[in-house]
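Form predicted on its own, single chain, as C-alpha cells, below.
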Amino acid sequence: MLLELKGVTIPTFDQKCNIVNNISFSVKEKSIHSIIGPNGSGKSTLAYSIMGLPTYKISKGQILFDGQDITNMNITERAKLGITLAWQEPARIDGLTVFKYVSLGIKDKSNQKENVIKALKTVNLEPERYLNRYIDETLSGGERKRIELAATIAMKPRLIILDEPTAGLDLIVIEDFLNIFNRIKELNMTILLITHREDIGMVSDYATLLWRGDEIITSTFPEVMIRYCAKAGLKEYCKRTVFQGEKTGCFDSDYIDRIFREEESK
C-alpha cells in the first residue's frame, strides 16, 4: 500500500466538533482511488490533511506513506516524499509562459524541455501551440486545468491528489480528462481522486465512500458505488447509467435491489 490512513479524525477550526471521524483506508500503489460522497461529507478536508496543510491537522490517528509515518510532517516534507495536490481551481499565475510554469517543479533540468513536452502531450495539449504561450485571460478554464495537471505530472510525484478536477468542465472535456487519468496511472503514478460525481468515479479501481464525515465503505468502485446510490436514493439512475458495462457488470439487478432495501430499513 502506498498510502494508509488509520483512525484519522479531523476537527473543525474551533475544535468543537469533527469534520471527519475515525477514517481508515489504504490506497494501492499505481491505482486510481476515489473518495466519493455528497458535498459537505469531508472529502476535501481529508485530501488537504493528507497533503499536510496546517489548518487541517488531525486530532487522532495516523497517516502512513510507503510505510513511513508522516502524521507530523509538514507540507514541504510530504511533497519531497512525492505527494502533490492539484486544486479544484487552477492556480492563477498569469504572466508566465506555459513552458516556464510547467518546468518550475522539475528537479532534473538536463531534460527539462523534453519532460515539459511529454507532460503537455499527456494532457492533450500540443506543445508547439502552448510552450511559448503566456498564461493569461485568453486561456479557457479547461486549458488552465490541463496546464496545471501537466505541471503536476512533470514533477513525477508518486501520489497525485486531485480535488474535483472536472468541476466546471463540459461533458466532452470530462471524458477526455478521464482518459488522461488513465494515462497518468500508466506513468506509474497513483491518483487519489476527490469527487462527488459518480460518473467521474467510474475511472477508479477502488473507492472510499464518506457520508457526513464517516467512512461507510472502502472496496472496489462498483461495490462502493452501490452503497453511494443507496444512501443518496439514486436507484433508477444508477441502474440506468452507472451499472452498465464490463466494470460494473458483476452486479445484477437483484443484488442492487437488496442493498437498497437494506439501506431503506435503517
Ligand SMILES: Nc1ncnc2c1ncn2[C@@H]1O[C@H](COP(=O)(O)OP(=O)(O)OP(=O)(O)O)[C@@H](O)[C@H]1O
Contents of the next structure:
Amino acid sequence: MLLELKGVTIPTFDQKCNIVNNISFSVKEKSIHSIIGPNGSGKSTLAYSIMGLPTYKISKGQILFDGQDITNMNITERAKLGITLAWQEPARIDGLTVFKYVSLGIKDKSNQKENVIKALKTVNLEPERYLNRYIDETLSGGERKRIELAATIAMKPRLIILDEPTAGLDLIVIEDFLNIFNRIKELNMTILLITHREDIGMVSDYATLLWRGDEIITSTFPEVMIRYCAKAGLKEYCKRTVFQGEKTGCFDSDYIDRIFREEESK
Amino acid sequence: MSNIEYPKEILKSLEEYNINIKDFLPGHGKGAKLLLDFNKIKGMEEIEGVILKGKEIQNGIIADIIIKEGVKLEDPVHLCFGVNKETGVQEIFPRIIAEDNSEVTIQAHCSFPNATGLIHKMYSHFYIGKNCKFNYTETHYHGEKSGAIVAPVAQIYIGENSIFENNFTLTRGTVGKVKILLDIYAMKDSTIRSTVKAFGRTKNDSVRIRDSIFLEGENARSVLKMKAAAQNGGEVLMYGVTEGNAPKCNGHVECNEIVLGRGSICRARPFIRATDPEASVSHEASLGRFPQKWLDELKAKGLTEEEAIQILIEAMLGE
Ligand SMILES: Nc1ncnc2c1ncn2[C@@H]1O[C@H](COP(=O)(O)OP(=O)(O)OP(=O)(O)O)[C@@H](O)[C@H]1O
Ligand SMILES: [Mg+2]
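The structure above corresponds to the form predicted on its own; please give the structure of the form predicted together with this ligand next.
Zooming out: every chain and molecule, the one shown earlier first.
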C-alpha cells in the first residue's frame, strides 16, 4: 500500500471540535482513489492533513507512506518523499512565470526545460504559448488548474492529491481532464482524487465516502456511490446514474433497494 | 575608440542584469554611448541625431545628452557609470534633453563591484519636450560588501503629450547606503509610468527612496509602483508621492513591501494629495509577509520555507 491512514482524527485549529473522525483507509500504488462526500464533509481537510499543513495536524492516528510513518513530517519533507497536492484554488502570483513555476519541483536541473515542456504537453497546453506567461490573474481558471497539474506532474511524485481538479470547469474540458488523469496513471503515479461529482469519480479504481467527517465506506467507486445516494436519500438519481452505467452492471435494482432500506433503518 | 579597455568586473555585473555587453562597448553595438571609469570618460560615441558632450571635473564629469527633434532611435543609448575602485568620490552632473517628437530608450548602469567606501553622487536634470516617448532604465550593482554610498537626485520635466517610463532596479548584490530623490513634473496630456524596486539583504544595507510625481497639466496621468523587500536587518524605506494639481489629471500609487527576519525595516508607503477639485489620485498598498498559502503551495513542490521565500521575492522584484 502506498498510503495508509490509521484512525486519523483532525481537530479544528483551536482544538474545539473534530473536522474528521477516526478515518482508516489505504491507497494502492498506481491506482486512482477518490474521496467523495458532500460540501463540508472534510475532504479538503483530509487532503491538507496528508500533505502536512501545520494548521491541519492530526490529534489521533497515524499516516504511513510506503510503510514509513510520516505523521510528524512537515510539508517539505513529505514533498521530498514524493507526495504533492494540487490545491482547489491554486494561488495567482505576479511575476512568477509558468516556466519557473512548473520547474520548481524538478530535481534533475540538467534537462529542466525539456521536462517542463513535456509536463505542459501532458495537460494539453501549448508550451510556446505559456512558458513566458505569469501565473497571475490573466490566466483563466481552467488554464491555472492545468498549470497546477503540470507543475505536480513535472515533480514526478509518487502520490498526487488533486483537490477538486474539475471544479469550475465546463463539460468539454472535464472530458479532457479525465484523459489527463489516465495519462498520469500511465506515468506510474498514484492519484488521490477529491471530488463530489460522480462523473469524475468514475475514473477511479477505489473510493472512500466521507459524511460529516466520518468515513462511511471504502470500496469500488459504484458501490461507494450507492451508499452516497442512500445517505442523501437520492434513490431515483441513484438508479438513473449508478445502476445504468456499463461499468456498474453488477448492481441490480434489488441490491440498490436493499442498501436504501438498510440506510433508512439506521 | 573601438578597442577600449574597460574594467571586466563592471562588464560582468552588467551581464548579471541580462545586458549584452557586446552591444555595450563603443564600436560594437549600434547605439550611442557614454562610459565612465571612475572620474575619466572612457568612451563616448555619438550617432546621428544624438549629441553627447562630456567634460571631466575634479571628482567626476558634467555631461549633456541631447536627442534631436523628431529623432526616433531604435537602439538604446547606454550610459555606464562604473567604478572598480574600493573607495573614492564620483560626482556626475548629467543634463538629458529630448527635443520635441523624439523617441529614445536610455539604459543607465551604475556598477561598483568592489566598493567598500565609495561615494557616488548624481545631480541630473531631464527635459523631455512635446510628443516624446522617453524610456529611462537605471540598474545598480553595488558589489557584495555593502560599501557603496549612492545618492542620486533628479529633476524631471515631461512636456505635453509625452510618455515617460522610468524603471529603477537595485535587487542584485548588496545595497550599502542609498538615498534617492526624484521629482517628476508632468504637463498636459502626458503619461508617467515609474517603477522602483529595491532589496536590502543585510543589516549594513539601507535604502531610502522618495519619488514624487506632480501632475501639473490637464489630463496628465501617472502610475507609480514601489516594491521593497528587506531581510536580515536590512532597511528599505520608500515613499511614493503623487500630487494632482490640474483638472482631469489621474494618478495612482501602488506599494508592496515584504519584511523578513528580525530587525529588518521595510516601508513602501503612498502619499497622495490633490489641490484641484477635478483631479483624481488613488493608492493601494500591501504589507508584511507572503500569504501562508503561497508558501504552502511552493513547499508542496519540495521547497523549504527559505527557498520558497527567495522565489517569491524574486518574482516580486523580477524585471
Ligand atoms: N480551520 C478551520 N476551523 C474551523 N473549521 C474548519 C476549518 N477548516 C475547515 N473547517 C470546517 O470543516 C468542515 C470541512 O471542511 P472541508 O473544507 O474539509 O470540506 P470539503 O469536504 O472539502 O468541502 P467542499 O466540497 O465544499 O470543498 C467544514 O465545515 C469547514 O467549515
Ligand atoms: Mg474542499
